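Okay, so here's just one chain, in structure tokens, the form predicted alone.
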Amino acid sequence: MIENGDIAMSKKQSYYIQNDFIVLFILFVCVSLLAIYNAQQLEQYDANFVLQQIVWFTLGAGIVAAIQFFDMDQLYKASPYIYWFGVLILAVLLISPESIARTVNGAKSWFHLPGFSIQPAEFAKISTILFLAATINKHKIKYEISSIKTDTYLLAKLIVITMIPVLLIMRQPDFGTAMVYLFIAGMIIILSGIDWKIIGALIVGISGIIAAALGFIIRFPELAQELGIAGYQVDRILTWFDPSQQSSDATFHFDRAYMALGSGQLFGKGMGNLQVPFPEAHTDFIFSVIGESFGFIGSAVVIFLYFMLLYKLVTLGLNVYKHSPFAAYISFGFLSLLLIHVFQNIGMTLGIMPVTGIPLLLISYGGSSVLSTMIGFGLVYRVAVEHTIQNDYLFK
């Protein structure tokens, strides 16, 4: 006989399991062994990738198991201290000495530690979407009558608290990460019920900045770069907006990626059978190894999966606004960090979108990248976990 107990216990237990979330986790985490696998027949390491993967991965889902003994509350009451944790430790990256923060290809971006390396910039962009969701709880609760000085100092503290990590990350420097901070917080001051006419002004404002910069820098490419730009982000540029004007060196990680991916036609070569090398094949170039293997179908697939999890972190974070927008922030910032993820490394891959060492999340191969992105994907978790409980309470 069951007790009402045990009932009770079983039923507690169900919350936890988010059959959605478990599926697209387990897919995603097929895909990218199957596509690390076959970039590994390219020998450019010695490595055995697949394996460190699964190990990325198996950490992974043991943190997002352990957030699980944290609620929303006492997340929102951490985020300040997590957040300035993360502040911290880009700061001490860039005061460093080289035995443990060497530079490596012009960029000091990595903890270069015994037996493995750390990038912090990965881990703050969870801290900011964290900070950045509590500040906009708080406001809120502060200010029930929103109005435009009220609006305009949300917006205020929200680019503050963007900006703050995003300087830190371009001393390093990595603008390709500084800009998905941008996206991410974008995103958020968006969706967070600021005056549309303080957005749209600030929209135009910095689609005008970024036009300017990018036409200067075009017309200009020797003055941009005696003014602090980097030659390498100067090449990238001009190779986007005009790739025959190129030398082959500067178009070659394009060339290759691109020659791969089209060489899959509809099925792919299937396993084990790539043809078309070129560098960072298990990591930013993925994409390309995935559609030489298995074609447009596999192609489209994947990102049918991306289209999924996109799906249920926009449906997640409307449902749960009416009694926890802190969580529903959590959701949208977790949703724009893979939006941006995908948008540009897909995009890079067909050449829609400058090249950038911005890796395809929860595909690509990478310690940081894997154990960041499953911290927010065990946020999102948790939030998923007391959505079901508070609808459970209502509907009893």
Contents of the next structure:
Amino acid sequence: MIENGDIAMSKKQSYYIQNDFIVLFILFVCVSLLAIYNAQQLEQYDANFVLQQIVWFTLGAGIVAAIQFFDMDQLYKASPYIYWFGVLILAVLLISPESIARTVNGAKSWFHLPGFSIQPAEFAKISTILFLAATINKHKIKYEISSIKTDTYLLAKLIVITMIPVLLIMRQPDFGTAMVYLFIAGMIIILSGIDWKIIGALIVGISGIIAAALGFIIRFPELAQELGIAGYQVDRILTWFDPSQQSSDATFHFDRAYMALGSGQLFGKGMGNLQVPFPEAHTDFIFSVIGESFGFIGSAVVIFLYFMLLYKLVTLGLNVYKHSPFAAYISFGFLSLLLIHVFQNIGMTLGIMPVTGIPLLLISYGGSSVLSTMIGFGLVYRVAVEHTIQNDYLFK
Amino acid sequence: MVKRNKKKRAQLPFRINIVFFVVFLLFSVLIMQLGVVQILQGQDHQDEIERTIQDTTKIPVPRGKIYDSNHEVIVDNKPLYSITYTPAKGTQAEDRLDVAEDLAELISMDSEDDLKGITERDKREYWYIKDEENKDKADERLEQLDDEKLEELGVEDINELSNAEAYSQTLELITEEEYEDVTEQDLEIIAIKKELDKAYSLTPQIIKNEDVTPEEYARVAENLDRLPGVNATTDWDREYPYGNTFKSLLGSITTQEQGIPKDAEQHYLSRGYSRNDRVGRSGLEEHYEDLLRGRKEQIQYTTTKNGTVVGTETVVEGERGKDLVLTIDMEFQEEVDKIVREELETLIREDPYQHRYANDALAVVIDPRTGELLAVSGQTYDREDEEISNAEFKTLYDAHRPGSIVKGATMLAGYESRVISPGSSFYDRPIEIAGTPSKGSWTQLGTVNDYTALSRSSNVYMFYIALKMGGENRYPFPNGSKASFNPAAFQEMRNYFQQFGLGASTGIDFPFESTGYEGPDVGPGLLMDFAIGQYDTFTAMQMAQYVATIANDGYRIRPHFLKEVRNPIASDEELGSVYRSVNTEVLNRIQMDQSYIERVQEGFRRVFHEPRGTGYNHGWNEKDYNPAGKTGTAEDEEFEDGRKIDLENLSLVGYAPYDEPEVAFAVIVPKTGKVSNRHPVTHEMGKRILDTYFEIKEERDEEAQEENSDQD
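Would you generate the structure of this protein in the form predicted in complex with its partner chain, following the form predicted alone above?
First the chain shown before, then all remaining chains and molecules of the complex.
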């Protein structure tokens, strides 16, 4: 009996050790710290970002552990409250005085509190994903049989849930982050099982509107600015479509980062041998530092790491779907979040996506982005734990 | 129902597979693009980084100096030392305090001007940052602020204050006892730190540039390694050992802030000037800018794209500007200034009311053979300050009616136009043309010939020349009748005058000269006025050229200030080799025969030497340098509340010695009052100037002889 008890104990503990996720996490931390350390060798800033990033990752690991104390059911029930809390913080940000929410680069996106700063939109991403997942789950329980009507109803709910934070973020205005929300919502909608016809109609409609809007901005940039789209956003879009039109200010940072990345060639220049200083090397342009330091091979390995993580999320989602669509959609939501950030950020560095201030999750320096990513990671980790437990019961 | 369920179950794996396939495609795109950027274009990017950029820096060189004819420095360069501070990025107040403390030991910054800028806040701040303990003490006080005080500040909690507000408040809490407890050394540190605080990162800020002593400069330069951001540099400024003497003609240069004149920006930029270069703005500094400016040292820096300097090469060796040697003899110049000033003073003091418009006295001394200007003096009296100051430029800028001194030119015009011939005589009595006032000489002189017309200054003789040139040949002229007049005579007369430089540019090496005022109307009466110097106006420089032309047997020489240009050398003691000498330049030879010119010269001699000559009573004939010349008095006027005040311009031109002229002069004192037995200001000036000239010449000859005998 005693022996059995021991086995049960160790089994229970082993549910919480998800080797594949832990190994991936440790690899990302290593890449992140190495890259930030290298960026710091350019001596553009005084702060010790490596040390601070270690603090953020440690805090993040604590959060991951804390999340494991909740079970999926509790999270499911809490999801509306968490979502509305996120929305509330976004709303408070907009009406906060300049003293605590200073406008930086024309956008009011941060709470600047003594000692630290918070970007609420980063955290609201996770709460939104959570609530979207819960909403789909609830819908599927209520309407076991889907029809065009129920699908449309679900779609409407998902759109409303997404648009509330998106509109608040547009008001900041932070165009890039808002696009991330839309992308995540789009992915979840596709995966929610809503009828292709409805999705098709939605895609056609939205892409028509986007094309019209982009066309408008490119043709009439002055008019677009008058209509309230910030000048730098118009600039970025113009830059993307017509590189020769770029203002030197808009392209200078990018040009330096692009040159640095390219000069890494196949094997890179190694640690501490960066030749080209450029701004935001430790945050938005961290991939350029990786490219220059570790070359094509190192960069490809980092991309492969992300691919592995996404693959893990896909299989995890597929596996848990049967037991808990809620858990599966958390997985898919986090997958979408990572996918858009990684593709947009690396794509921007490589010159195939427009320049926006979107960090490379899990690698870029930044408290808010690290912590919010770690919350998402914690949730996914909880899903993985849940899945292991379920499997165990099944095989018993 | 069953069918639907089946379909639904199949939906998710299908869609997630599509999504995953898209993910795979997107990542493939990233890897491919990564390959393009890093492998295909990688070498290009690396080349781009290593491509070097060449920047040329131009280092200004000192301007050329200016010397007088005896190689005494008139315009020198004074080295200016300056201490600058260029903070690195992220420099904190404490860092600046460290630098200030070190600097305070090396330089002095405790003049009243420096210290009066120190505010109470500066002292509080100094107390706050100089010591960690003080800092903690003050911060603690802020934390312990009572509610009442907080309410006053409009906050409930101290953390609500912005950083700047909190800092101000912390400083407020420092007591007077604490912050007033500063030594003089502390005050100096505060003054220096205040200057350091003004600097923007990476931009040099001048901490001290006035009165930096060579010792301070050396001390700072030696200790640069422990003064991060501090630099010691040199610059120069113009220095004038002779003070204000001759300064208005030397001119000035722009300051670094003014840089090159905005209206001629392109002109300067195309000649390799930088915008903040100092250039000659007026006078000789402007005229000889090209010689004085020198050649900037050009250093080419080769830098890589990320700013590392990989090579330094001097492309063009710098060279200080060339030195100018002027024709002016500063010892003589100072003497002439003194003479002109004293005589003007004597004149004004004689009757300050009558002479209330006599503010200027001008004198030009020239070597008639070469055109070398020996002294150019202008003195002007400021009635408000009751002070006489230098205004040499007026000899070129101000034109006056010259009076009878022009009669030599009129006489020669008369000979040349064949209306008179040597020995022609006229009976001197007033002439009255219908409709104009009667015109006569200063007194009725009886019969005068060409010699006596000059020596006794007969206006009537000149009137007949003018009338005859105008086609009025009646002699004696029937007073009260109309004179026939050919207006072309005016132009003819002016043409003759211009051959002497009267009414023409003298060709002087100066950026500006007035050529005088040419009366717009013509008529026989006006031509008569013109013939005696009562119509057109001329500058003192023109008058000097005129008399020099007569002295020099009719050769009009270009007057000039520049004698030689010397190559720059490092030594301060001697001059460099001659780069260029200014040669005597004959502008023209007047048309008149040498025999005619000699008659005028003789007339000029008689002015001083014949008992009835207008200059005879002033002691000229006692001078052993045998002078010749011509006096002049022109009517001038000023208006006071619409009332005309009659005034007289007193003028005198002359040269010496009569047979071998080596010095010529023109003096004019405009707008003197009509006082009986007036101080003979022009004669006194003229005599003393020539006396001084020959005295100095004698001294120099003796010195030279002594030197020669020493050498033997």
